[in-house]
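To begin, one chain is listed below as C-alpha cells, in the form predicted alone.
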Amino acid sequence: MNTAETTVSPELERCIQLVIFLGSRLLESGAESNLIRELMLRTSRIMGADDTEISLSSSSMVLTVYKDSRWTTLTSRCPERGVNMNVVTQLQQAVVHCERGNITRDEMEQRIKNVSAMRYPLWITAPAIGLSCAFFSLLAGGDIPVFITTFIAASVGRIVFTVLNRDRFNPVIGSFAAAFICTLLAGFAMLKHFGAEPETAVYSAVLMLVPGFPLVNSFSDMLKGFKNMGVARLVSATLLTLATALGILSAMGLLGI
C-alpha cells in the first residue's frame, strides 16, 4: 500500500488505514461490493472523515479520504483469499456495535484488526461436502452402492481442492484437478456398474465445485451499479465452471464413458 500524501496527521492516517484495512479484508472474502463501500463510509464516518471516495476492482481498491482540509488517497492490493462469510460478519458486527453505542472507537478499531478467519479442519468438511453431494445423489435417483460412490468421490475431490488452494495454486487448477478426481473415481463405479443407476454419482460428486456464491454475488454486483466488478466476478467464475467442465470430460475420455 501506498499514499499519494508522504505527511499526514497521525488522526488522518489512522482513519484512512483502518478503512483500507477493513475493505480489503471484505473484498478478500468475496464481499458484495455494495456492502463493502457502504461499511468503508461508515467506518470513514465513525473515524471523523468529512468525505470519502472509494473506488473498487476485482483486485484492489483506491480509497480517496477528506479530513483537516486535505484530500488523501490510499490503494491496496487485495488478492482473492476464498469466500469466507464468518469474516465478512464480524467486520460488520464491529462497525454496528460501535455506531449503536455498545463499543468504543478504540473498541472496534482492535475488533476489525483482530478479525481471524474461521476455518474448520479437511477431516470435518471433507465428509460433510461428500455427505452432501451423496444424498444428492439419493434424490437423483441412485441406491446405497451409489451413495456409497458419490461420497468417496466428493470427499476425495475435496481434500484434492482444499490442498491445492492451501498451496496457492490458481483455483481454476483446483477445479479441474478436483473435477478430474471425482470424475475419476466415480467412472471406476460406472465402469463396473456398481449400483442401479452409477452415473448419477458422476454429476452428482462434482456439485461441490459450482461457484454459486460468486455467480450470485456478480450479479448483484451489476443489479446494484458495479458493473465493472459484476463483469469481473461473473468472468472468474465462468473460468472456474469451465475448468471443472474439462476436468469432468478429461476423466470421462480418460476412462472411455
Second form
Amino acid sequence: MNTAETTVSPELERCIQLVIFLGSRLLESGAESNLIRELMLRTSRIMGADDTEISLSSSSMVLTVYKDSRWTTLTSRCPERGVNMNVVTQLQQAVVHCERGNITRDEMEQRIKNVSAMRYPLWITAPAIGLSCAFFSLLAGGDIPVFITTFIAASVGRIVFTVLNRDRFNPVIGSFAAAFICTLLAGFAMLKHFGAEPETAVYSAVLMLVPGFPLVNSFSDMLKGFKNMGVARLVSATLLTLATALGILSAMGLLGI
Amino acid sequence: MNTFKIITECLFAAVPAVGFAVAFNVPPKYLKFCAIGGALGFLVRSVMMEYGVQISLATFTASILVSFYAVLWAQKSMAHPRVISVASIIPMIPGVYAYKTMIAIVELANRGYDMAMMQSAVENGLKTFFILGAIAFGLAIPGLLIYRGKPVV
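Okay, that was the form predicted alone. Show me the form predicted in complex with its partner chain next.
So here's everything in the complex, that chain up top.
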C-alpha cells in the first residue's frame, strides 16, 4: 500500500521555504533567539504544518516540519548583516496580523517575501551617531569645544564603519578602524588643548561602537534556554569590544598620549 | 535635590537613544518612543542615585522600568519590545568606567605593578561589569517573571 515518495508536496515546500526565509531574515537582522523560534513556529502553523521544531546556531539554522505523516528537514545558512529592527518589525507584524485575521495567508506570504530592507542613508546615520556621542560627552561633563570635537570624531568614525561594513570587511576590522580614526581625531584636539577636559571627547566618541544588541541579546538568550546562541553572541560582542580597545590604544600610541 | 540638572540630563539622554535607534534601523514612526524610553531610564536612575542608591542597583531598576514600558508599547504597536528597549538603555552604558578600566590595565602592562593603577583597574572594571549585567538582566525581567513561555504579542 505504501509507496516510497521522494518529492515533497507543493504545499509543504511552500511552507518550509516561507518559514526558513522568515527565520534567516530574523537571524541576520539580530533578533533574539526566542523571538526567532516563536515566529517560525507560528508561521509554520499558519501555513498548515502539524508540528515544527528548529535548532539555531550563530550562523545557520535547521528546520524540521511534520505534515501528512512525514518529517522534512532543511538547513539554511544565515550570515550576519547587521542589526535591522525594521525587518524584524515588518516580519512580526505580518505574522501577528495574519493570526488575528486582519490579513489572509497569501497576503502574509507576500508581506514576508517582500519585506523591505530599507536602511537609513549614511547622511542621516552619521550625524545622528555624531550627535549621540556629542550628548554623551555633555553627560560626562564636557563643554562646547569637546561637544564639537566629539561630534566630528564620531560622525567620521561612523562613516568609516559603514563604508567598511558595506565593502564586506569583517566587523572586527570595521570596529578597529572606526575606533582608530575616532581616537585620532579626538586625540588631536586633546593635544591642541581644545576645551577644558579634552579626554572626554575620546571616550564619548568611541561609545558609538558599543555592541549593544549582541550584549543584550546574549544575556536574554542564555536566560531563555538558548545557551549556545547566548555564548556565541557574547563572544562576538567581546571580540568587537577588544577590536575597539585595540583601535583606541593604537591611535593613542601613535599620538603619544 | 538638583531638579534642573536632572531634567536637563534626561533631555540630553533622549538624543543618544534616538541616534542609536537610527543606527539599529528602527522605523521612523517609532523613534519618539525610543526618546521617551531613554529619558525615562535616565530619569529613574538619576533620581535614585540622588537619594544615595548604588549605581548598579539604580541602573537595574531603571532598566526593569524601561523594559516594562517597552512591553506596553509592544502590545499596542504589535512589535517586539527589543525594538525600542535596547536603544532606550544605550544612554546608561558605562562608557566612562570602561574607558578608565582599559587605560589602567594598559598602564599596568606598560609600567609594571602599581597600587593606584591596580585600584583604578579593579574598581572601574567591577563597576563596568555590574552595570552592564544590571542592564542586561533588567531587560530580561518581564520575559522571566510575567511572560513565562508565552509571547508578548
